[in-house]
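Taking the form predicted on its own, here's one chain by itself in structure tokens.
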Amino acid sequence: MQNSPLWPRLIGHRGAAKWAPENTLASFFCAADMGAQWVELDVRLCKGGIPVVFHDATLERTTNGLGRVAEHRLDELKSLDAGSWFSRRFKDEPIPTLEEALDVIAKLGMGVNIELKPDPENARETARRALEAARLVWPESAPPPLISSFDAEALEEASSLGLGWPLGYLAGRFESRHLEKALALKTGSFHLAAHGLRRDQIDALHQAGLRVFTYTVNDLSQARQLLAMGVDAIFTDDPKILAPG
């Protein structure tokens, strides 16, 4: 069983993705300003094997670049504008490396969920390089990062590295085959889409010894309902969603 930090009820999804461009340093600063205790980020490899914080396999949606992240060197990615798509206020916001992002998040005093987003050909390499980079900068005094993925092979590699960091299994919906994989991997949490999530599924996961995290919840009434059903934590684009008042 991996070391288990004290989980918050709320985790900022890609930082504070409602208020700042996702997976950027600006988004993590924004999440901290809104009182988030934890944030989630996505990591994949660029050309040369350097872990960068980016969700999509391709650049078009959130930058002025074209093509696959995996086909661009870090210096090419650093020349892109990853903020203007969201607002001109964030013009020229760069794509951060994983080390840069974790250094900022740690200094802000937040915990982090690192979601591994491998390409089909590099699941194990993505896990290995991401965790190697994280180990270099993440303080031993801070809660250990939660490492999650939809990719079982990436989670297997993360577990094999022996860091003892908690693992989270990601799935779009509850299925017995996913639960079997999560238990085989000895994950501590199971992450499911909020849509269609039922109390009996939450109860079954708890009975199996797993915490239940759900994504992506941006409505206060839905957040309250899910928490009342027994969900342990929600991912949200709006870290202010559960603020008092």
Second form
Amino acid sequence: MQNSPLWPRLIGHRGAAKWAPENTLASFFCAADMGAQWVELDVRLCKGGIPVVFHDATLERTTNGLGRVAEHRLDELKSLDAGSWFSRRFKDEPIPTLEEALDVIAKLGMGVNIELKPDPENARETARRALEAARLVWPESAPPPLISSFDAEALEEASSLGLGWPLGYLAGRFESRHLEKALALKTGSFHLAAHGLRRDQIDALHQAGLRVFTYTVNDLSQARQLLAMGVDAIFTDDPKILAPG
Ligand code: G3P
Ligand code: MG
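Form predicted in complex with SN-glycerol-3-phosphate, following the form predicted on its own:
Once more the chain from above appears, this time first in line as the rest of the complex follows.
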């Protein structure tokens, strides 16, 4: 399978999550500084349906807030500190909206993988609102965002919106039912956890016409091994990992 120049071999995971608080603008700036050509981010809906860039369903791990993201309005989320948990240097770093993040990422000249993180009850709404927001700010001249999710319903909705943006099927590990679903959804890539990933699985995905992306790889020798096995791209918290020298 050819590696299109549009597709990177390295994608900064949640920006540059090793060096800055994940999924913040600081993390995207940091990834760009480290030479990342693409970044991945996670998106979910807050109360009121605005897409925000945030990994967990709840606030506790990465902010000074409490409870579910889905139960907080944007103004409440904006008052939170999403940086201090990582380092005092990032005190008061805010949670970005998807629009804010994409605007910055596009201006930094990077590509983006938008991972849809729906709550169980709002898969379609998450896809719809995230893609509507993305369509508003993402430049037509830039490579289209890659839309991925563990949630097949969210991917179905993304596909039905007819934007023609590439889809990525996310799974913890390779299973033939996932491959069937990815083929039915016509995704261009299949994103798998690196742990336990085997060459025969990579070959099977390539034979099915899918690119293979794998997460989360923070160790250089593991990255080299996976790329040598035929993986098309790795997600890493450390975008410097494959830097020359
Ligand atoms: O998109 C790759 C990876 O981010 C999937 O897992 O939990 O880090 O969002 P997670
Ligand atoms: Mg993710």
